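In the form predicted alone, a lone chain appears below as structure tokens.
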Amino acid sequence: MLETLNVVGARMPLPEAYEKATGRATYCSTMRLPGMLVGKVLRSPHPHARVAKVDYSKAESLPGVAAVVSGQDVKSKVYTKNVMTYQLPGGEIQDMTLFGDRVRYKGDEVAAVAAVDEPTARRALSLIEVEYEVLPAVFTVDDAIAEDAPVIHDFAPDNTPVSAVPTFCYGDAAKAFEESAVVAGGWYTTSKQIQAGMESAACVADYQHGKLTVWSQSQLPHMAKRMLAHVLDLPEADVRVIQPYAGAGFGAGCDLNAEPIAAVLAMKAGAPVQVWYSRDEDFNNRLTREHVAKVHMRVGLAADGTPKALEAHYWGDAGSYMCKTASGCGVALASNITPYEWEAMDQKLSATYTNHVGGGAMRGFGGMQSSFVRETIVDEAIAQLGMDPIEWRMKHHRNVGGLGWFPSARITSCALEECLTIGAERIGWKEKWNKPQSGTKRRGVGVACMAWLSGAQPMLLEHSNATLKFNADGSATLLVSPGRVGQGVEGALAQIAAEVLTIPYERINVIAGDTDITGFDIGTHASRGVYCIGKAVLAAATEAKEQFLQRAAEKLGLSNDTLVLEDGVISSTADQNCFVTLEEIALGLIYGFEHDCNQIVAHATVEPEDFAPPWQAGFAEVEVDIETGVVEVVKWITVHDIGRAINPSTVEGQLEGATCQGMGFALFEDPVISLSDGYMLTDGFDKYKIMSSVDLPDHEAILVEMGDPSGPFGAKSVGEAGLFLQAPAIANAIYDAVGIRLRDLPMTPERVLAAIQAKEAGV
């Protein structure tokens, strides 16, 4: 049982709640600067072509146009929108140039304008004359790897720069399969899910006195700053990135969007420029989920159920530029390591270029696809042995000290058995699982499990800083730099600091999202916010506490080890009447009339090393209509091993919101890409269905708090983990209801009905 704390574990309101609820919050799309211009992008009408000539003289002379830019206005710098490339010593593939002489998907950037208003900007776009040399294009992996396929990038003549690369392999898989009593597997396909944020891609740039300021939705502002400096050939000191509140996250802010374009326009116009994508631009030109297009996996189990071998080949459809497709496949493979005690693993990844929009990051990076495939195949193998899926998972999951995601990582905590026990009772597993069904509507239950991460260490660089600066009244300003995407991390960080300092939560003012003010931080990705940045805040707050204790000891004439800090008061353990408040110390140091002026400022840098996986069990009860193929999720339960919930309300909110996205991924979210020109046909919410509150079934998010020795106050992560298990648990429940195995997402009524009919026909 975890000890009770004062602030950590309390259901606190978020610091930004008032601003957002009252409409005072600032977003990139709502910003209005004096003299701000409207930026619009001219996009290629062809999926693949050489840009022979761009003539923008007519557009430039249009009244109200302040700037027009194309390839002739920028230095040709090879880069990637994937700013996470800086987390690897050798980086990732960089394969794009701003306004390059070749376009590789319908919508690729050719030129841009800045004008006094949107109608003028659109009129200017229509006046730009472009000569194209149209090239042949391909839109699927199979077509791209065909012998006569057109070459999309010259450095990858076979269109597959990453080809069958062994990844996270160990043991003798061939031998383990030979020794297996049952083997299950096959080919799977998954969806290219769109982040679908309320705010489409937007940014503002201003260039004044040699200094570029960019207001961005970036979740990784410090690394975005470095990439912008590179692309624009500016000293990094001359670039500042500010992140207002973002109305779109879910990984979309892990990549640059129009920031370089807005910056080039602002530099030429000498005025601030806002670029704000329309919804169809957002769907067609913002990087969507890393597209793991095809997966082949098989698993082998011994007769007693012992996990013997897992073999997998993940094939990513990178689209026009690599961005995060290869790394997404890599993370997907890594996530197969931790859940179960495989004797051997043989995994590899490939990534192929095609002529449609590329794949970036989306919440659950790689783990969504991996969980669906692994958990349904494992269920299939368990069924062949006639075992209970819950009992098998209870017995064969990894535990503390076992392999983490990477060879050097070891698991620090695990509460999966508790998650499975609680969830099985709530869903009524014993009463409902494996029961004969009849009639046109049949019910079944399914389960799936996962282990995710709390930051991507040790594979990626994870570096966070936190600074606490104390005011004369004893309150503090906390300087940190997570991505500000509505996840509630700033409040959790304030709770950690307040707990250490024993002062009210409201006395911690959080300043975030400005690279000129905050210390370096990787930002928000890989569910790292509370765990990684929280460790930095914990260290900074502990250092501040020590400074206060030292000053109090000097003031009271006592030794540090005879003092205790409680409720903002430092007192003697021997004499409670001998005390001094934090406010008195802070005031006396700032206004030091005895010529000892000082201000308590505590700073901490952390580079986390531990692997603290959150574990989770997901349970679905479904009803399947065998005449229509319609699947209704009757009940959903998430049981999450959080270690400790810094703010339970925020954690539950993360899990409930993730349930929406996970069910959408499972049942109906399916971007449709035209096979004639690669354009996204589902280019708006009238065509692309996402889960809404009225679609949600009866659902429950349950927290298991057993602590983690490496986390701040025992905390682990939650940001991504809540949407992994809907697809596999629902698929396993469908099997329990009607006896069919589904291998393609989303599981639409058409696919379900076809599988039912194939089973009835004995196919």
The other form holds:
Amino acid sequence: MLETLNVVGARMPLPEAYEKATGRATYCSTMRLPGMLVGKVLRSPHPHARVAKVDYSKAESLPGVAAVVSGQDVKSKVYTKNVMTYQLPGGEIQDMTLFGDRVRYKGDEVAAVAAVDEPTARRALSLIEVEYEVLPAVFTVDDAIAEDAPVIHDFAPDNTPVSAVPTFCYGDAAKAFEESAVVAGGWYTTSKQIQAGMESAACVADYQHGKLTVWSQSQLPHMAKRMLAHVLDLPEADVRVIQPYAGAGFGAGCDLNAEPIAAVLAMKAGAPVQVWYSRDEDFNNRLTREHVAKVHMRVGLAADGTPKALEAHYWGDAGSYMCKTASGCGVALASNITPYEWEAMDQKLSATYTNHVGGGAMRGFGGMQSSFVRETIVDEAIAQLGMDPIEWRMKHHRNVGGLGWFPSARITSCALEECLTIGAERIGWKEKWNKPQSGTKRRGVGVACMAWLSGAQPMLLEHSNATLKFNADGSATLLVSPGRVGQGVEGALAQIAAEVLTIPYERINVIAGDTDITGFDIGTHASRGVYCIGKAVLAAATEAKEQFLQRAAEKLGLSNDTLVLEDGVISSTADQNCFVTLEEIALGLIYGFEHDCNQIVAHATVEPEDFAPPWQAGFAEVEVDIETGVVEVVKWITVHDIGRAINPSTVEGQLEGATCQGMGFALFEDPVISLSDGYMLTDGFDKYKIMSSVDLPDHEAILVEMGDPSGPFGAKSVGEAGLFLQAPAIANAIYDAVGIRLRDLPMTPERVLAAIQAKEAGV
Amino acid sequence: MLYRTLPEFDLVEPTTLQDAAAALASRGRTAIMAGGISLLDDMKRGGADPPDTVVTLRHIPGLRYIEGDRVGGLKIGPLATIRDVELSSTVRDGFPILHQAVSKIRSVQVKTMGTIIGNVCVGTPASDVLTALIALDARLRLIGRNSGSPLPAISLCKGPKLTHLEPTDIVEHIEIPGVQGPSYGAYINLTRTLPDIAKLTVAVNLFMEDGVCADARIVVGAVAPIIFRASAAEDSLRGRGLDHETIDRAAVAARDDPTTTPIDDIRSTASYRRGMVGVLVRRALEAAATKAAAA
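Switch over from the form predicted alone to the form predicted together with the partner chain, please.
Now the complete complex, all chains and molecules, led by this one.
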């Protein structure tokens, strides 16, 4: 059992809750600056073409138009909207050129205008004359790798710049397969899910006195700053990225949208410019989930169930630009390492260009696809051995000290067995699993497991800075830089600081989202916020506490180690009447006339060494209608190894929201891309359905808190964790109900029924 | 600001139906608005020929009504919302097919703003409401037209979102004829998510005499350009008891009806829809038969 704390572990309201609930919160789309112009983007009507000529003279002379820009106005820098590229030596593939002479999907950027209002901007777009030399285009990986396929990027003549690259391999897989009693596997496909934030892509840029300020939805503001400096050829010092609240996240803020365009418009117009995508524009041009389009996987188990080998080839459909497709496949492969004790792993990845919108990042980056494929294949192999899927997982998961995701990482804690035990009890596993079913509606239960990460260290740079400045009244300002995507991390960070300093939560004022104010931080991705930034906040708060104790010791004439801090009061352990409050110390250090003014400012920078995997078991009970293929989820249970919940309400909220996205991915979310021009046919929420409150089945999120030795107060991550297991657990429950194995997501009634009919026909 | 915005138009707010009719007749490209759910959405999407005048019925008193009973028949006024119909005990008790259909519409916002007549007049082949109304033999009474004979709901549409209504037409009310003898019905649909537009709609209404099906209405939506009655299936039921073989035969007849011509689209596939016509018609008939047996 973890010790009980005061502020950490309490269900505190989020600092931003009142602002957001009362409509006072500011977003990129609601920002209004004096003289702000409307920016609109001219997009290619062709999925693949050479841009022979752009003439915008007529648009420029339209009254109300402040600026028009195209390729001739920008330096031809190769870049990528995947801002993480700019932290890596060598980086990932950069294959974009702002307003380049080649367009590679229907919607690619050709030019842009800034005008006094939207109708004028739209009129101006229609006056831009563009000559295209249309090129043949391809829309699927299979077509793109065909012999005579058109070349989408000249540096990749086979359209596959990443081709069967071995990734995270160890052991002798061929031998391990030979020694396996059962081998299961096959080809799988997964969907290019949309992040579906409420706010479509929006940004504002302003260029004044030689400095560029960009208000962005980016989850990675410091990385966005670096990328903008690169593409615009500006010194980093002259670029400032501010993140107001973002009405979209779920990974959509990991890559930039129109920020570079807004910036060049603002620089030319000399006035602030807002670019805000319409909904269909957002669906068609915002980078989607990393698209691990095809997966081939095999696993082998020994007769006694021992995991022998896992072999996989992940094939990403990059769309028109690589962005995060290859790294998404890489993370997907890495996430296969931790859950089970394979004797050997042999994994590789490929990524192929096609002519539709590229893949960025979505919550559950790569792990979604892997957990679906791995957990259903493992389930298949376990069934061939006649074993109980829960017992197998109990026995064969990796444990503390075992292999982490990345070569030097080790598992620091694991409460998977507790998760499995609790979930099995709640779902009624013993009574319900493997029971013969008859009739039209058949029930089944399924389980799946995963181990995720709390930041992508040591593979990626994940260091964080935190600064605490104390005011004269003893309250503090906490400067940090997570992405502000509504995940609630700012409140959790305040709780960590308040716990250390023994002051009320409300007295920590979090300032975030401004690269000129906050220290460097990667931002929010890879479920890193509470763990990585939390470690920095913990260190800064501990440093501040030491400074207070030092001052108190001087004031009271005692030594540090005879003092104790409780409820904002430092007192002598020997004499309770000998005390001083933090408030008195803070006041004296700012407004004292003792010639020792020295505001307490504590700063910490922390680079985490461990990846602190949160473990999880997901349980589904389903009812399958064998005549319609409709799958009703009767019950969903997530049991999550959180280490320690800094704010249980936020953790549960994260898990429940993720359950919606996970079920959408599992059952119906599927962008339909036209095979004639690559355009997204599901370009609005009337066509692309996400789960609504009336669709959400009975569900529970249960937290297991056993602490992680490396996490702040034992905390591990939850940001992405809640949406991995719906697809595999539901698929396994469908198998339990009707005996079919589904290999394509989403598991629509159309696919379920086809599989049932194929089984009946003995196919 | 950068959301889809409405084009400019004149808004006319008459206080009588006569004034509304006059406004519709005297202006250029006009459109009539009740709840506005479909109209405003279409206008925001910038259709080819947006109206320059919108005549709203919302300021005309006395149009929001649901009157009558099962035996005497039902009248639904132009401003009665879908939510009004869902909450009406008259509809729930006397016209359960309609109640079931409107209950399948899961967006409370749409139900609260949208009217029954507005929904019907859009003419979508996937309308839950129109499918149920055809099964109930509903008719549309138009102002100034067909004063003697109202337009049967089954004859309203000529294609997807295409109706026989003129821009100047106002539906004064929808009437559902009263039923003397016993009748039993059911409404079923299939959707991707509950608030989504249906990928298939089915309504059945069986009129029983001495344990035998005297007449039947089997209505299928979203598998043809218009919602239609599966007449061969209906014929196969007449004069028969509702045993499993008869029901199965009717379901197959509906599935194989030449009018059943589904398409592949973002919501489903043609082959799935065709198969489901058989399943849903059978289930709807079984539900009706169960009620008949219990009566």
